[in-house]
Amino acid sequence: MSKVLIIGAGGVGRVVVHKCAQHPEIFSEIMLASRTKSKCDDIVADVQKATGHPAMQTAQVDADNVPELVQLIRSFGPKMVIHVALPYQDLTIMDACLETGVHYLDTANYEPKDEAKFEYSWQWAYQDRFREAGLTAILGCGFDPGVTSIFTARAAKHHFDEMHYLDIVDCNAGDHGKAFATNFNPEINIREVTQKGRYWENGQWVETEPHEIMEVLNYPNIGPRDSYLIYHEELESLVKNYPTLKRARFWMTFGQEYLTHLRVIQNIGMAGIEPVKYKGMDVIPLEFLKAVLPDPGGLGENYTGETSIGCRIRGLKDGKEQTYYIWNNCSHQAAFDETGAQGVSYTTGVPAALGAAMLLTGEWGGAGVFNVEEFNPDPFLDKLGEWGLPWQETVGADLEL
């Protein structure tokens, strides 16, 4: 039984205090801190009446600032950090871990605040440090980055000689009423969606315009979605790990109407990052947009609809060419209803937890700077239906990519 301090307070830091509460025989003891001590307050409080966990408590913390979160880590003495705060944060709180001597988790791969550029080389840059200091820090353990590489993991373990081509499908085909909302942060997600796409091809990458290659795809239980190609963090580390890949790719679904919401929001400036003077102050456009779109954590109770989140690999197998689709379905409404969070924020906060239990319970385990896919896992799978995230596999498919 060990002690864990969870950092974030949004969306999928409700469902990752959920389920490491629903386990009180691997963490014994859970603190949550937030910069807003009230909201950590409030999920506390919904989660203790819900799970009954008997050691729960909330802090402030200012995750840019280490002396503060050094404090706190000695004063509650966790085993591990969960960081499901911003991705901004990442390097921020993994000194903290450094000088306390704590295990580091997080869902996102660090990004500098002034410049939307996705990649590990900050964090795989701490790996001597995490190595020599005999702690872990276990990198993106979501559900994409996270689950999606530890189905490829899987492949390649079971399924594959040499994996060739790599397609990660990801589709909500969820419908919250609103106009125009992100599933979650604004702030990161548009981030993300705006950006140039990119995969990997024949030992390099290959840059296309934002939404330039659109597919339609065909998903579980959902049928024909549009599916537009853009570049996710897992991909760098998984051809990293994966050098029989010759091609990898990322799928993400889009309606016409978000898109075109997207397209305003940009043409009229309000994406920037850089900041604006406004009546003498520095304003950040995308951050003020951030402040008047809905709360992704706020979205659950009216969603309907389900992701579908997956990979579809080709490659080789005693010879034989191989086909394989691993996938997961998860209903908006069942989420909400265990945990008061959205299918898309459970989806990333299931696998959070179940992460850190992986760690603490010695399943997965080692000195140094780690992706998902670097463990072994079956543990992880074997266990993730039972935590909230059923997958099915099958063998042979049609995978239209």
The other form holds:
Protein chains: 2
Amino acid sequence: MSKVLIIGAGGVGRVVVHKCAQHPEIFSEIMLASRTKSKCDDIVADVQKATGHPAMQTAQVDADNVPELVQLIRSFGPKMVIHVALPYQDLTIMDACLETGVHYLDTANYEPKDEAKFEYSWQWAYQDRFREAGLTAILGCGFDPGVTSIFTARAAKHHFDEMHYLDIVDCNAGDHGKAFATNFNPEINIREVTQKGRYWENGQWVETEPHEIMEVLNYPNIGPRDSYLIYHEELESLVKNYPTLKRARFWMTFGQEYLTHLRVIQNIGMAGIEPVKYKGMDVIPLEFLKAVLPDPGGLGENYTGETSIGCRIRGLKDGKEQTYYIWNNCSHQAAFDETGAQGVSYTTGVPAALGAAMLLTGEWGGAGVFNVEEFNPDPFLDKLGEWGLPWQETVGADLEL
Amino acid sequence: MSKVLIIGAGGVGRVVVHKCAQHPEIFSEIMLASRTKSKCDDIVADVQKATGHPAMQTAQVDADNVPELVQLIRSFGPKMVIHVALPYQDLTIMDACLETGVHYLDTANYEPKDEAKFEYSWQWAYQDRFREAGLTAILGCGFDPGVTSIFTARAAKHHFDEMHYLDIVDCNAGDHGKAFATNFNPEINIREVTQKGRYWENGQWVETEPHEIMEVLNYPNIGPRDSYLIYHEELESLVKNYPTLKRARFWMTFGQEYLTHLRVIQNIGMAGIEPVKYKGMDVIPLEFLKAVLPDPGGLGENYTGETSIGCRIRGLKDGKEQTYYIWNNCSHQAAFDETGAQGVSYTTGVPAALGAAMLLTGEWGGAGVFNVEEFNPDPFLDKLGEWGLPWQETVGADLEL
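Now show me the form predicted in complex with a further copy of the same chain; what you just gave was the form predicted alone.
All chains and molecules follow, beginning with the one already shown.
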């Protein structure tokens, strides 16, 4: 029976609030806060109607502002903060948690606003402070990063003595019916997918041009899709925590039209993160593009098809070659029917809420900053299907990669 | 020996200043004014070096502001204004000319900022006022509109008794080496080429979807190019002034990459002219796109290839079927070497300067508002080659269209 403060009222926030409210035995009081209180009010009204949760409230907060965060946390008194606002705000929220003595969970690593740089260094630097404060910070507890790392932890615990080759495969075979839209914050999405590719091989990072490496991969219940090697943040902690990995890669599917749109967005300068003068004002092209593109939170209705995200792993078990594939498929329509948000928000929000439940029920814990593969994967995966993301695994399958 | 005020310091303004300064016997004193005086200073310094013109100056002016324009015109005392700033500013500059008693010339019809509507109605409405003031307003004296209309006037005067079919064909076979850039103000260019197509047939306008009609046309010294039927403003006055025309169309070449970029720009909402909220400010997507895209005035260097623009006409002469093709080809590199501006600016700026010379030397004139085909084409076309845009014609050619 704990109070939880959820910060961020986009599609993921909507899902987190739904999932927490479905478990009042764990989340007895829920506050949703964001820059725009009316968005919080809308979500809480919907969730209250759907779940009947008796103790929900909303607040306005600027998550860039530590004193404001501290004041809100003090006045509400939660046991933990679930941060699903912007990755730029990871550090301010971590600072506020330290100052107020509450636990922290997020779904994406911190990145500075002025450079597209995806790495854990800034957040890992909080290790000593969380340890000394006796608080838990859980980093990257969405789907990827998040469930993909927990899938890998399950593989390591139950199916391998040594993991050698890890391929995380992320397919969105959904159709939102728009000419172009991103499935989550376009600013973050475009920063992520337009950067150079990178993968781990033989003890070092190998860099590729953006979208230089493509394979046609088959996804369960979906079929073959063009899959591009991109860098994704969980690779950094996984190769550190599983040093037997000889290679670790991340693949994401993109359609030709999506890539054409991305290419043009870059060509015309709209992916830029340096301010451009407009009528004497500083306007950051990518931030403005976000204002112009469809709101990812509004993509749910009529979004058909499904996502399929999983881990394909090769290595040794009992001295023999072992292969393993573990994945979840999620239907956009089912996600929308349950929560009013599409599948990409759903697959991120459910693990965030479940990760918080793990912490509040004592399954996960400890003082310090943790990536999710450092926790016991079993209680999380025991619950994940019941919480909305059933998963499957095959041992000894032909892996394509 | 007259004073001329040139307003607008983009690529076209640069060419106009060059061309006027090359003819000090007509343009004895030249002032260049724009919102940003430093741009004027740069151009005038270059032109003074190239031509040695003895009486050039610059000024700052906001061409949206009639009292400011009036004050500048009164203080300098020009005989005419050459307006090569933005088409949004046609009416304010015409108002200022009326108030101060000076002649007016522009290169593109007025359009309101808040709707993409290309028509002469607003400017034709000044007919009575210019007539009563005894002043001349010359509308659309660039290349197209401008030379294309004068080509048509030459055809009507010397080669046809009745013109029936007019096709204006505009090919830019240049390569500026950028992933995407527009050859003139991107805001105007994108408004123009993303609108629906329209052509005149049998006494009425026929509308098409944007880029619905394409023909592969051959251009002199260039070869075949995909050419798309678009609406272009000179059609409106030409079908009015040549009522025997059964059909009048305008074709422009676009490469596949250019069209892909345009399509994406529209898909992502960056061609929009309605303000979008960004950090509490109103930002117009298309205006901001202009700020992000390469400055067309800076495309000159390394711009290779050439433009080819002309009129293909069929009709009757002495009771027999007649065909006629008249065109100019312009090299981007030659234009840049002479003026520091690329071919699209050059082909617009030369006719503006020459049209002004026609007015100041008394070859053209009269009280009222005129489209250029209403003047005698002969003295203009006699000089056009010498001023930098040599033209050719063939009578009886196979026209493709």
